[in-house]
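Form predicted on its own, single chain, as structure tokens, below.
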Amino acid sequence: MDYIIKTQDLNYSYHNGQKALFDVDIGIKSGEKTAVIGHNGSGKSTLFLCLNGINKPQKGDVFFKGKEIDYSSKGLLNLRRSVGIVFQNPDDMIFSSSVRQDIAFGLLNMGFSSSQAEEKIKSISKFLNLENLLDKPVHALSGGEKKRVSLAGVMVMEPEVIILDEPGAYLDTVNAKTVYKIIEGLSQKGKTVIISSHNMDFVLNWADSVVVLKDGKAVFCGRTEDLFLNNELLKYACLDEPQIIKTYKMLINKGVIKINSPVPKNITDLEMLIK
């Protein structure tokens, strides 16, 4: 099977000796939406900065598209135009005084000539509602309005993957709400998206696959479906039971739906069970 990334008996160690990932073999395919999930500490973030070339693991392989990360200045320069990675929290990424030259800052170390630059800054701009903003100090922005610039300086790069550690960290609900509509929006453009998140509701309803850590291990690799059917794995990650999948188990458990009907995703999914 073909994955866009891909990793091989992986193992990172930070600094002090402290060991973060153990051995980890997972696959992303190309296109899919995916999502990281394990508890804090797990390794999420750690194995994120992996497959971006951050991290280069002291054991192990990070392939993209087949081929072995390459660590040198330019391999990893070629590496990130494809592999983009947004932090968690924005203040990590932002870094020059206006907007517009945040966003700026990749294109021109990429060597595109300011005109060059600017005509992409307004496309993406336009895209994620920055317009207003690209002259206003980045200080006086808002949590989602940071985040949306972060996200900026990562698109503008025009990535085939896009990673997003945590996309709603920080963020009320109306501001993680219109994040995840532009997550959706990636993904409706065929770029293969990779997320973490702690909501297992949202991780049913958006993910086409799941890679679960614990304690820096990969215990499970596949479909998110399969994964949320599966209460010993669920109990051993220490992760949540989706209420979709609580009440599609009931509505079996009562005869209301049969037992081989497709797994629900979302509520509008489940209601056409019962119909």
Given for the second form:
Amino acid sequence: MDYIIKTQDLNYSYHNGQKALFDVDIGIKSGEKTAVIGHNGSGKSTLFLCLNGINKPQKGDVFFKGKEIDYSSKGLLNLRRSVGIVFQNPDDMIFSSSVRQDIAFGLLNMGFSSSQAEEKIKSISKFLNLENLLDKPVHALSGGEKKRVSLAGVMVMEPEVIILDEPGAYLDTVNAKTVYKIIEGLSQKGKTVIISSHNMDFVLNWADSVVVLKDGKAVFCGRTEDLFLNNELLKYACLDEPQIIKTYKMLINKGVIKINSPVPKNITDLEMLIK
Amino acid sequence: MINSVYVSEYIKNINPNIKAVFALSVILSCIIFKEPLGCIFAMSVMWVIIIKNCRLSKHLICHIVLWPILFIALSSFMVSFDIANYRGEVFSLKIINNYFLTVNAQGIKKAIRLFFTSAASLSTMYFLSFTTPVNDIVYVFKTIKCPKEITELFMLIYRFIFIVLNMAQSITTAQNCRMAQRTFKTRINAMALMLSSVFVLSYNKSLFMYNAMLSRCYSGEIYFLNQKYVSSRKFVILAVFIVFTVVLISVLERIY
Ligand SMILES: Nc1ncnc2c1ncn2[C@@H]1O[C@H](COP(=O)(O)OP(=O)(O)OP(=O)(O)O)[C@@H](O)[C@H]1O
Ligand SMILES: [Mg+2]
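Structure of the form predicted in complex with its partner chain, please, following the form predicted on its own?
Let's see the whole complex now, leading with the same chain.
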């Protein structure tokens, strides 16, 4: 199969005994856009840390490209070159004194020389519009700027899989749009992108497939349309129905559109259907 | 605050080692000679450099100059006092029997010297901290072959200070929004709560930060970007000239 990441019976509990993941079985396809959704405390962030080898599951396995994760320090370094993760809170991610130094952190760890790193930093900062922040100390950045810096620090390492924990958090609409555009660019480059989000309209529009977590269990892993048409599951997992889907169902009920017409992902799709 | 001021490219790009050596020799010559005129000269030169190269607001200057100067003045003033069993030349106050709190010409001289020496050293430190970002200080650490552990520790602590300060500030603000300042008792209570939660939170934060470092291939050593600096000959000559002048003025002052 072309699953780039797969988990099997994944169980993880924190040191204080808090069980966070129960028997999680999911598969993420290479090059796809996957959204992980679930209520607060459902275990999304915990799952992400397992995929990157930071949380070592007490039971079960994580497979990367068909191979079990090797938890030796060398194996982990290799895994982390290929699977990058951007944390929910940018303050946790930024620890150097200047922006330039922080973006360089991963690159230098990967063994790039200073001049090679400089080169890459230059191009990523152009891409993320960070050029005039490079020499700023990190504590003098705004929340949105920090988020972009934390993105840059991971993107510059060019991992095959990029995991983003709530990329829209802390951002105003303009900056959120920029970040979503950047994410779109990543998938166009053929990267596998995994996102957690609480914004169902965004998930419907963006994701190819969805993983739904509830109380640490994976209750769904499949196509986005299938999830959002399944009312019972949505209710069970405490998720909202996207506005577009609500409208779509209403229009079917009123006989405006045909029963088996394709599920719209956004306003434009819906407009096309009505026409 | 100090890091968010604008600094001219010219002075920022000068090799930090040169700046550090310059600042250190000025401070040393002030401390060794302790001659007020030399110190005044050093002080004025530093402020000319700072004001010419950094865009500081008047408000900030007042803030960073006034309080330390006040503090230094006060402590120097205290030094001029002496307790002796004879009457002072300038001022004396009987404490008990034969003992007086006195001020002598000697004491005043000492206080003046102390005041100017500290003020000059302080100005020089301001020069260094305004013109040298932290990364450059890391560079200085590296050139003097400071152990890697200390350099890394310095960098992480530097970052952590701001995180903890931010945390303390936002918690205090949140408490004040909920009437923590109402009475003395609630204030003390809120402060204790704030301190303990900052303690726990910063522990948590450090775990998160460690995870973030791991996820970006950290394996026990932090590498730093090499920086390109210019060794401006003009600045070196200027620096040597300034140090020389400070020494010269002090020596002349001492002779006469
Ligand atoms: N460091 C920790 N120590 C102990 N328990 C933790 C820790 N981090 C998370 N948990 C617990 O594990 C469970 C899953 O948390 P997790 O952070 O993975 O949720 P989440 O889905 O990311 O939530 P959110 O949407 O709020 O980000 C929660 O019950 C939480 O209380
Ligand atoms: Mg989370």
